[in-house]
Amino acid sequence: MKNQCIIRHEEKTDYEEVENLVRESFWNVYRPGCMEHYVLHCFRDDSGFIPELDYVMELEGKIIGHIMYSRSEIKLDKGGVLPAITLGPVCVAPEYRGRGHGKMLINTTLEAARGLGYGAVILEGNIKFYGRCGFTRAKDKGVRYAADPEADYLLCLELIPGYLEDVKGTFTDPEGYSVCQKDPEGFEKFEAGFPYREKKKLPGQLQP
């Protein structure tokens, strides 16, 4: 079934559709409800965005899948920052998970952030799975998470051989990540516009 994935760039009539694939993969999963959603909107706008890189996974017509990545930097010890780029949100729709669509996905589109010469890649994932497509712990190649110094689960990727080689400095998150803590009326609003659903508090989740 994966050999039938069609992945090509997102397209504005895709918007909808795969805003409420990311509201219903994310939905109670690292707090009660979601907001990847709305980061996803917001930053369509946002001047850290790349749209080159902005990527759904169509089966059948259906889109099964999405992508994107944003501009970021490492702020190094030494002065200066070191451009970078931020995966996510990612997101496989929850009935197709385990069959390695959402590997396929990001590898397919490391490739194309490679062949646009972008240098390495952070994020904040589960070393057990992205570990497979190439990724190691950020704070092992010298690089520390601004949030959390110590963070295991900051992770990073080289796309350019030796990109991250003797290179020590501070992580921070793409400003746009924080678009629902600075509106959330806005982020209500918007919320507002889809179908209702019950918001849960669960074990593993991240946040209250």
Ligand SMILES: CC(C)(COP(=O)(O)OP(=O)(O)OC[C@H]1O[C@@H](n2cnc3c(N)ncnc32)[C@H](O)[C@@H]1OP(=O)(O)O)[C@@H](O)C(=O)NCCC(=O)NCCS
Given for the second form:
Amino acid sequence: MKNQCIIRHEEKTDYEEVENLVRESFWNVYRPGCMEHYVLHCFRDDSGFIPELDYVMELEGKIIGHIMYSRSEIKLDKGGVLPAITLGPVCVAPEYRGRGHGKMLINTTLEAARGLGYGAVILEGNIKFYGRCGFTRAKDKGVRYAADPEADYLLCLELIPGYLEDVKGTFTDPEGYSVCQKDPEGFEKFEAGFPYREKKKLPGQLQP
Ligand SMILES: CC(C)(COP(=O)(O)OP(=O)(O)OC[C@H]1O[C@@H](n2cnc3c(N)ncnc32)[C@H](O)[C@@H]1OP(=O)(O)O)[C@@H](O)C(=O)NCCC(=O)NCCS
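Since the one above is the form predicted alone, can you give the form predicted together with the named molecule too?
Starting with the chain above, the whole complex follows.
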């Protein structure tokens, strides 16, 4: 149907198109250039990757959005860990933004995650955006970011009501998110396979 968005699982034949989409979507947003396409590329072989929650959004045969989730955990102060999942990268192609696609992609896949029995989602992100999908500050629930305990940008969402009730603990990003720092040469080699784009320093970027 015309103008009808489809949200479906990513398939192997989508990988190249999706990695290009992710690169276009994140380019110069958080730093000059971006690394998220390599993070996604490597995550697909990571044991923490959740293929059942790897989705694309398609409009008239073109992939305009992508989202992935990975397994994560909260290290409890009292000992032990509480399993959780982490969302991201998520993106919508620049020319399709601001029309509710991002929110639809997130809300639809959160429902899928709930259906699979996951208890909570933890992520680093902007409350102004993720708050619209029900996320709240993790520290208000007793979950602190290991790298920055007072962080306001660590967000959480219970998929099972009460899952984070009385939880006190710390969250560390799954290892898969730091692949570019761990393997800068692998990243450079991967990035060299994409068309040239100018890296720009822009206001609002988080990293130099
Ligand atoms: C973030 C992103 C996925 C949002 O996609 P989108 O299709 O534009 O989002 P929506 O149109 O569904 O917006 C949903 C709501 O969030 C708001 N919003 C969107 N992007 C926002 C941002 N960067 N900051 C604050 N609010 C934002 C919208 O105003 C909208 O609010 P409303 O529900 O009151 O109308 C898209 O901008 C993107 O791909 N950005 C680059 C990659 C990125 O930053 N990904 C997220 C971090 S992993």
